[in-house]
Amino acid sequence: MSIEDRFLDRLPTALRDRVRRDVPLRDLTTLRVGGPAALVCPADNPEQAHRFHEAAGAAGLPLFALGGGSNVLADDRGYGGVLLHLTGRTCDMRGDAVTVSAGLGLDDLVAQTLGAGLTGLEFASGIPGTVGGALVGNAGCYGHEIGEYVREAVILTPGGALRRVGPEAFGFRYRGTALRDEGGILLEAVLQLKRGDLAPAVSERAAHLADRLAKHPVTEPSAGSWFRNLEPLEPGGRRRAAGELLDQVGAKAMREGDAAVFPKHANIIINLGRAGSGDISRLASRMQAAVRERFGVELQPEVRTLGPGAGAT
C-alpha cells in the first residue's frame, strides 16, 4: 500500500470521497504557477480539517494549508504531501462580533460586515486572499492590521490538536505571527467590530478599491506584494515602501521569461502567461540584489514558497 493510500485508508468514507489526487497547483494559486499536489483535501469546517490533519500525521505525510492561493509561489515540481484546502466560507454576525471561516475571502468579509452595519475592516478593501491567510500573516494597510480585531480563534496546532485561543496566541507583528512561525493553522476566528457611521466607512472602501484598481493587476496573475516594507528609519516613523526602492533601481523593466514586474507597481510580479516557478524566483532574486547593491538593504519576501517536500517557507 502506498503512503497516499495509507492516508486515505484512515479517513471515513465521506471525507475520503472529497480527496482529489494530482491537482495542478497553478489552478489553486493566484500566480497560476505550480505542478501537481499529490492530495488535495477540501475542508469546510474545523472538524474536517482536524480529521485530515490526523490522517496525514499517522501516514507520515507533510501537510500545508491553503486558502485562496494568494501570497504563495508553488514549485513547478509540485507538492508531495497533503494540501489542506480551507473551503469554509461562513460568516455569522451577532451583535458586534463576527464569527468567520478561514476560507472566506477577506474582501467578501469587508463587504458583508459593512452591509450588516459593522465598521472597522474597510481598510482591508480589495486585499486579495482569505481571512485565514490574512490573519496568519497579519495583513494590513493604511495604518491598520487585521490582528487588531481578533477576539478569539479556533486553530490546529502543529501536533494536530484543535484549540480555541485568544489573540495573545497569535503573537501579532508586522506581516507575521507566531502562529505562522510555529506551523499552526487558523480555521475560524471571532472578530470584534463596531457599529458606527457607515457613510465614511463606505466612502473609504470605495476609495481603497479605486486605488487598488489603478495600481494593482486586474487581469494578470500575481501573488500580491512580493517584499515586505522596511522598518522605519526612526522610532514611530513611517515604514519605507519596498516598492519605492525597487522603483529607483529600475525594477519595472525587469523580466525573466514570462515573469515580469508589474508596470504600475515595482513590488508586484505578474505572470504574463507561461511563467514557471524558476522564472519568478530568478526575477525576485534580481529585484532583491538590485536593492541590496544600490541601498545596502536586504528585502524580505512576503510571498511564501511551497516546495515539493516538507512544505512552505
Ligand SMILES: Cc1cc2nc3c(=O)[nH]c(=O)nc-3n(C[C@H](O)[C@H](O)[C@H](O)COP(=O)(O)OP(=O)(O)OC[C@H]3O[C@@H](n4cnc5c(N)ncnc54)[C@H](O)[C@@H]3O)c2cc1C
Contents of the next structure:
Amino acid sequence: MSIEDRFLDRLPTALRDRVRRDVPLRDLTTLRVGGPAALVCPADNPEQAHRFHEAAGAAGLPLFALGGGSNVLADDRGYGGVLLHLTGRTCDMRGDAVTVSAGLGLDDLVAQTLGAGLTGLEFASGIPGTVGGALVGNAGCYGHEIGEYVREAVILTPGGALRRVGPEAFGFRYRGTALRDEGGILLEAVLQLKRGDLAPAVSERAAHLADRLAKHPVTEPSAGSWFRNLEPLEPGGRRRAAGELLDQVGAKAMREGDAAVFPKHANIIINLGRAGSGDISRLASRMQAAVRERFGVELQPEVRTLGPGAGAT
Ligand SMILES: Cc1cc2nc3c(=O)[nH]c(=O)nc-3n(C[C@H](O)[C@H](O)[C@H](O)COP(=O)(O)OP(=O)(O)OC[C@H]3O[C@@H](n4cnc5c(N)ncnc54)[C@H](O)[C@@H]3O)c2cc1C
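Next up, can you give the form predicted together with this ligand of this protein, since the form predicted alone came first?
Everything in the complex follows now, all chains and molecules, and the chain you saw is the first one.
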C-alpha cells in the first residue's frame, strides 16, 4: 500500500471523498506557479482539519496549511505531502466580537464587519488571502496589524491537539508569529472590534482600495511584497521600505523568463504568464544580490516557499 493510500485509509469515507489528488499548485496560489500537490484536503471546520492532521501524522506524511495562497511560492516539482486547505468561511457577530473561520477571505471579513456597523479592520481592506493566513503572518498595512484585534482562537498544535488560546499564544511580531514558526495551525478566531464611527471607517476602506488599485498588481499574478521591510534604525522608529532600496538598484527593469518586477512597485514580482518557480527564485536572488552589493543589506523574503518535501507550515 502506498503512503498516500495509508493516509486515505485512515479517513472516514465522508472525508476521504473530499480529498483531491494531484491538484496543480498554480491553481491554488495567486502567483500562479507550482506543480501538483499530491493530496489536497479541504477542511471546512476544526474537526475536519483535526482528522486530516491526525491521518497525516499516522501515515508519516508532512502537512502544509494553505489559505488563499497569496503569500506562497510553490515549486514546479509540486508538493508530496498533505495540503490542508482551510476552506471554512463562517462569520458570526455577537456584540463587538466576531467569531470567524480561518478560510474566510480577509477582505470579505472587512466588508461584512463594516456592513454590520463594526469598525477596526478597515486598514486591511484589499489584502488578499484568508483570515488564517493573515493571523499567522500578522498581516498589516497603513499602520496597523491584524494581531491587534485578536481576543482568542482555536488552533491545532504541532502535536495535533485542538486548543482554545488567547492572543499571547500567537507571539505576534512584524509579519510573523511564533505560532506559524512552530507549525501551529489557526482554525478559528475571535476578533474584538468596536461599534465606532462608521462613516470615516467606510471612507478609509474606499481610500485603501483605490490606493491598492493604483499601486499594486490587481490583475497580474503576484504574491505581494517579496521582501520584508528593514528593521527601524532606532527603537520605535519606522521601518525602511525594501522597495526603496530595490528601486535605487534598478529592480523595476529586472526580468527572468516570464518573472518580472512589477513596474509600479520594485518589491513585487509578477508572473507574466509562464513563469516557473526557478524563474521567480532567480529573479528574487538577483534583486537581493543587487541590494547587498550596493547597500550591504541582506533582504529577507516575506513570501513563503512550498517545496516537494516541505514539513509543517
Ligand atoms: C497584491 C497583494 C497585496 C498584498 N498586500 C499585503 C499587505 O498590504 N499586507 C500584508 O501583510 N500582506 C500583503 N500581501 C500578502 C498576503 O496577502 C498576506 O500575507 C495574506 O495574509 C496571506 O494569507 P493567505 O491566506 O493567502 O496565506 P497563504 O499564502 O495561503 O499562506 C501563507 C503562509 O501562512 C501559512 N498559513 C496560511 N493559513 C494558515 C492557517 N490557517 N494556519 C497556519 N498557517 C497558515 C501557510 O502555511 C504559509 O506559510 C499581499 C499579497 C498580494 C498578492
